[in-house]
Amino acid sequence: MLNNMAVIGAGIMGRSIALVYAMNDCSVRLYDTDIATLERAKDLIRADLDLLVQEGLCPASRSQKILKNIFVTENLKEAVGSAELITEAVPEQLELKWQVLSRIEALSSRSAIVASNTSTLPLSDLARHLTRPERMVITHFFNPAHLVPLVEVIKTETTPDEVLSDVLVFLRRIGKVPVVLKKEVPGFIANRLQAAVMREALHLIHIGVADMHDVDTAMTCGPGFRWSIIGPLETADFGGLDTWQSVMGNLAPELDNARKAPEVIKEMNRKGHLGVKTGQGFYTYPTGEVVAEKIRSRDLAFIRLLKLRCRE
């Protein structure tokens, strides 16, 4: 049974993954090179935990124990030396991940499982320079990791059955819903689906069909409402596959088929409009307080949806 965890990178995903592990009685060493990032991570983890307590997903009596399960460190050897599962959550830069993964492998136990939280990079590329690539998998959590149930799992042809089994048993034990890809594909499953929707959403705005607020509303109050319970394929079953043959036949020639990132996103990046992190994206976030309240409102809605799902 996996109990001793290391999380490498204390950013948005790393700190949230650390909280998931700590809430499930694992000992977690959270590593980052920057002490300020670690201190901020501790504060945000505490705030996330307080919200879970407030909403009844975590007993108040357990909160201090959960926080004590997380030990922060700037020493990579201290983080990974005794870890059974090491989750790498550094930025999506292949060369940076190569450097970090090589250091992890050199400092960790030969029996440790290394799991990257990459959202796009192929496992075959990530493990290219490792001497024990068969001990590495991808476990792709979704933001916020302590609330969203899905974890995409990617293995290689050489991944031992027991490694995959240990990872899946662990993920289910901590309340996650893992899906295992049968083959390696860029973007995995969920990000490919999200990218397809995003491409069409931006196309509809670009050609003047609707503004961004109405496009978002059409999704959250329509397909998104259904998809939180039944996915697109089961939705099609309920609608009738004869109907969907007509729908797809009529619409497929009309859908955007751009093969590059939409120009509107490129232009926003050129202007430094990166979303909540800069205060301006598709929407405006004028102050840090506004951002914090938006995130809190989002997380509250996710928590309440999670509670509904737990009752099923």
Ligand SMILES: NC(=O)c1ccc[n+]([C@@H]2O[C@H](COP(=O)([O-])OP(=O)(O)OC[C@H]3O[C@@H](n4cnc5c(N)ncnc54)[C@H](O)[C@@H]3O)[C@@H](O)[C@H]2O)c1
Second form
Amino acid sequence: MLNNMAVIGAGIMGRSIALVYAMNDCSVRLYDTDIATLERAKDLIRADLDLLVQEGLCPASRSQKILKNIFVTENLKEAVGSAELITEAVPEQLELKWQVLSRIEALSSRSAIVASNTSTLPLSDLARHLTRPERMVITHFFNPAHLVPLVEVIKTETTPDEVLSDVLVFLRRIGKVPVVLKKEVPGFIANRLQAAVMREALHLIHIGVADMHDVDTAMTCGPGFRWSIIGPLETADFGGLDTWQSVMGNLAPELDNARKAPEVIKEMNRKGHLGVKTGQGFYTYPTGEVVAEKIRSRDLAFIRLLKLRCRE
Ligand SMILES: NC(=O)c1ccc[n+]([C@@H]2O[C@H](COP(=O)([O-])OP(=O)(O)OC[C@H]3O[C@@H](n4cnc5c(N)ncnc54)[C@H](O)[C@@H]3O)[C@@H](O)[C@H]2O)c1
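Given the form predicted on its own above, I would also like to look at the protein as it appears in the form predicted in complex with the named molecule.
Full assembly next; the chain just shown is listed first.
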């Protein structure tokens, strides 16, 4: 049974993954190269945990113990030396991940499993310079990782059955819903689905069909409302596949099929409009307080959805 965890990178994903592990009685060493990020991670983890306690997803009596389960460190050897599962959550740059993964491998036990949280990079590329590539998998959590149930799992043809099974048993034990891909593909399943929707959303705005607010509303009050409970294929079954044959036949020629990133996203990046992290994205977030409040109300809604799913 996996109990000793290391999480490498204490940013948006790493700190939230550390919280999930700690809530499930694992000992977690959370490592980052930036001391300020580690300090901030402790505050943000505490705030996330407070919300879970307030909403009844975690007893107040456990919260001190959970926080004590997380030990932050700037020393990689200390982080990974005795870890059984090491989750890598550093920025999405292949060269950086290669460097970090090689150092992790050199400093960790031969039996440790290394799991990357990459959103897009293929496992065979990530593991290319490792001497024990068979000990590496991808476990792709979704933001916020302590609330979203899905974890996509990617293995290669040479991944031993026991590595996969240890990872799946662990993910189920911590309340996650793992989905294992049958083969490697960029973007896995969920990000490909999201990217397809995003391409069409931006296309509809670009050709003047709707503004961004109405596009978001059309999703959250329409397909998004249903998809949280029944996926797109089950939705089609309920609607009737005769109807869906017409829908797909009529719409396929109309949909955007651009093969590069939408110009509007590139333009926003050029202007430094990166979303909540800079205060300006598709929408405006004038102050840090507004951002904190938006994240809190998003998380509250996700917690309520999670409770609803748990009751099913
Ligand atoms: N943000 C998301 O919504 C999301 C969702 C799923 C997966 N991911 C993936 O998770 C990974 C991390 O993304 P994030 O959003 O948490 O990024 P982030 O920028 O918030 O955090 C990355 C952290 O890594 C640290 N770091 C940089 N170099 C390091 C090094 N050499 N050793 C240790 N730490 C180092 C940084 O200081 C930072 O704290 C990426 O691969 C990303 O694609 C992100």
